[in-house]
Each structure stands twice: as C-alpha cells, then as structure tokens.
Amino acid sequence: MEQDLIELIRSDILDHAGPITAETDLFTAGLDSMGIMQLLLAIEDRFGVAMDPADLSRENFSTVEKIATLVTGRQAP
C-alpha cells in the first residue's frame, strides 16, 4: 500500500524530483490543499475507498505512512 501511494503521489500529485519515503513530510515536499483534493480522488479511483470529510486533516495527510493507515482502515474487509 505505501509503495503504491508513493508512486501515485510522486507521479500524479507532486512535481518532486527528490526521494519520497513513507516518512517524508509531504507538505515540505510540496503537497498543498489542491494536491490533497487530487490525492483524495486518486485514492477513491485506485483503491475504491471513499474518505470521510472528517479525515481531511493536515495530520492525516502529513506522510504516506499516515495516509496508508487511513486508507487501510477505510477498506472493506
């Protein structure tokens, strides 16, 4: 899951040439509110997970690790 999110973020969301790991601060790497919206749509499309508006916090989207935890928790068993 984390590797899939890293590739998604690197190729579709951020224009970031540097390395991105599960622990990279995505806001420092360039993630902004528009990027979060693009990421939400991409997560829904790729993983079939609808995010609750209450999940939209800077804390939940600060690293790939936190996003993966959130997405995994929202996936149907």
Contents of the next structure:
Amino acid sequence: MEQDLIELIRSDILDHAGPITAETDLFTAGLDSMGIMQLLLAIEDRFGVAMDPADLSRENFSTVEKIATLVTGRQAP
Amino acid sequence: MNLIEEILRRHPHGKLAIVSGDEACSYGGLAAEAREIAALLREHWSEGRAPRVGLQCPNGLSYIVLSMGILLAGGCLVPLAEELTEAERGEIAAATALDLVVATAGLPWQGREEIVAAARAADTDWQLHRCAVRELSFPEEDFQRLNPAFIRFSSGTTGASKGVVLSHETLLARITAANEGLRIGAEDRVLWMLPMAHHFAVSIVLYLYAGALTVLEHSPLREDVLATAEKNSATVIYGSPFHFAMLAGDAGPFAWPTLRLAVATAAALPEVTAGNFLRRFGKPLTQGLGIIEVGLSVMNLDGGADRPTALGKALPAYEVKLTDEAGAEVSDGAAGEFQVRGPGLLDAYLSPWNPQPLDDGWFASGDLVERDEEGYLFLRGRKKSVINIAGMKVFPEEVEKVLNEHPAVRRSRVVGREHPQMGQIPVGEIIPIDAANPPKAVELQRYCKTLLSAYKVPMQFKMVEELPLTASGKLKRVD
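Now that you have shown the form predicted alone, what about the form predicted together with its partner chain?
Following is the full complex, with the preceding chain placed first.
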C-alpha cells in the first residue's frame, strides 16, 4: 500500500517534488488544497475507499505512512 | 476612474491591510509598493492605450501588490493561474493578445518573450516580459473604450469560455453591490485561502476597498488554518465546501468566537458539511452564488441555519428570474434557468468579441435554479455542459479535443460524475481505434497532463463502442 501510494503521489500529484518516502512530510513537499483533493479522488479510484475530508489533519495525513494507516482503517469491514 | 487609486485614497496609511505568516503590510505599504511597480511598468508601454498584462504569480502579498501595480498603471490584468500548462498559457496569451507578462521567480514564465525589466516587490523577485505583436481577434478601440481592468477566463479558451472583460467601473459597482450582503468593514479580518488567480475581484479587491485586514493562509491543513484564525481573531472566512468539511472535523478546543460570516462558494454545499460546521463552530455557513460574468448576486444571509443548502435570495441591488426554454418565468418549485439583472455585470466577451452580452440587462447563467414558496433559491444543476470540480470549471469540449488527438482514440466524450465532496469529477468515455487493444487509463492521463491543467484530466476512463449523438451528429451532453 505504501509503495502504491508513493508511486501514485509521484506520478499524479507531486511530479516535480524530490524523492518521496513513507516518512516524507507531503505538505513540506508541496501538497496544496488542489493536490489534497486530487489525492483523495485517486485513493478512492485506486483503493475503492471514499475518504472523508473531516479526516484530513496533520496527525493522520502528512506522510504516506499515515495515509496508508487511514486507508487501511477505512478498508477494514 | 481607476479603482486602485480609489482604494489607496480611502484608508489611513498606517491601517494594516495584509497579514501573511509573519509578514504584515499596511495600506501605506501597499500604496508604496504598487506605485513603484506602476512606475516601472509605465516605462515599458506606449501611451494612449491600456496594455494587456498577464500575471503569473503564486498566492501571496506579492500577488496583491503586483495586481495593484498593473491596475494602477492603467494596465488590463489577465491572471495566468499557476496550474496552467504551457499550452493553456499560450492560448490565453494569444486570445487576449497580451502585451506584457509579469512573472515571479518562483513561477517562471516559460514563453519565449524577452525580459525587459526585473525588480523586487513584497520580497519577491519578478520579471517583465514583452510579448511579440499578435493579431487581434477583437477591435482594439472598442476594447479600450471600456476602461478595461480585468480579463478573466473561467477555464481554457476552447470549449465555451469566452474571456470576460470587466472595467474599473464594473468592478466598483459589483463590489459595492456585493458588500450590501457581506457588510465587510474596516474592523473585519478576513481569512483567505483560495487561489487568487481564480478569486480576486469581489474578494481581495472588495476587502481592500472596505479597508479590512486580509489574512493570507498558505497551508491547506486545518490545524494551521485554525491557528491563524485564532491568532488574528478572524471575523470572516471564504472557502469551498471541501475546506469547511475539513475544518468541521477538528476536535480541538478553539471555538472561534470572533467568526461572524463564513461564506461557502465554488461548489454546492452538502447538507452534512453545513450541519457539521454549525455543530463545531456554532455559526451557519452562508452559501453564495458567484459568477464571473456577474459577481456575487445571491447569498443565503438569513437561511444558513434552517436551509443550509439554499443559495439564498437576491441581494438588494439585483433582480433574479428563472425561465423555461421559451423564456417565460417558471412557477415556484420548478427549476428554470437563472437570469440576473443589476449593477456590475460584464462589459463584454473578448473572443468572439461581443460588446452586448446582455439581453435587456439580463444575464442568463446556464444554472438551473428553483425557488421555494418563501423565495429561497436552490441550485438544481447546469443547463450547459461545464463540469464543476470543487469550484474549478472544466469545459468537456476542451478535454475531448485533447483526447481526440491521441493516436489510440477515435472519439471521446467527457462527462461530470457526481461526487459528494467535490461536486463533480471528470470521467472520460473513449471509443478506441482498436477495440482489441484500447489505450490504458494511465497513458491517457499522462498524455492529457502534458496539455491540460491537472484538475481537468479525467479521473477515470471507460471504453465504449459508441457515444450518444444528436440528430445533427453532435455529442449529447445529457443522457
């Protein structure tokens, strides 16, 4: 999941940013409002889970690691 | 009349105008920056007409002073949004016959235009590029007679976006009319986080005219937005439903007692977002209907708590009618096309040139709107084919034109799929040239991205055998 997310962010959302790892702070790397929306839509498309904007905080969305935890939590029945 | 001159005349020099992180700028500071920029610009244009000046600059204090400088010098401002691709920027430059481009260093202009000056404003380096002489698609003298201040495109120049021309007088008329509803005054502190290339006139310019403090927030994260609101005792916030859904999810202790007006714009407000925001902050969201050709003519000033999904009612300066296909007014409870009459409507469409875009003063927006028996207006859909992704407008024709050029695509149709948070998302339907070997979605997306802004690129693709056509062979927009 983390690797898929990194790929997705690198190819579709932050294509001009430097290297991205599971721990990179995505907001420092340039993730803005529009980028967040695109990422939410891409996650919905790729992993089949609708994310709630109310979940978007630094606490659970600032790195790929945190996003993966959030997505996995949503996928769980 | 020059609107920026008017603004700079109105307020005490020491009054704080803009706060952006640790930076602050007074009205006197804005005046000094804008006058310096204007003086430099004037050295590079010929007297006698307003040049068209593109501005490519990220959100920030520098965007504000550069815009003010261009307008103060008498230039007509053409915003070049940062997400535009090179092809899209080139199209706008050609359609508006830009004379000059102001571009900041953080967002360099990619065109071939020569650099004729370089300077620094609000701690940001910027360069002035002179554009090659272009063929005009509109009559220059008629254009100049309008006292043009702004040319705005709601999307690329293809599709149905025609370039909206707004004069200094028009801007003043529409911000005056909008402020009968917003009631923004010198004591207000407005928290701002939307892209200035898309929202500027009936927002930042209005706040400056009213002498308010505008607080710029650059972080999209709710912790940062709320910390800024608290630090500056913000009284007004303007945002999209997406922003408000994000803020309403906050579980912290900040109650935001100074908030008096939260305007939701750009996309239809979901009822659940309105409810969550009201519960979290104790203030209803106020929907407003902003239209580039019109300004802000309808606001839900008193219905936010009881009817959060209503657009509201016409502001005092405007008349609204809802009409059927024949132009007759529909009865309450039936959806009709939104038409509005009042101050500050557009002066002209640029391309194709149309200096009389109104019908007996009425502008028909293409929005389908319904009125309930108490007079509240509700958005019910669109008559035209534009797709609205969280407030960013996409003309399907523009995306289809790009897709149809792809070697593996015979024909395409782009439609908006409803989405609870974003309003709509663009989806591409493709008739492949070789049905046994259709193009991959990721390949089509990559291809679109080289020519289109990222938000216009379809999120999903569906291979189809045929597309619905009208009797005359055009694509059907509504199934």
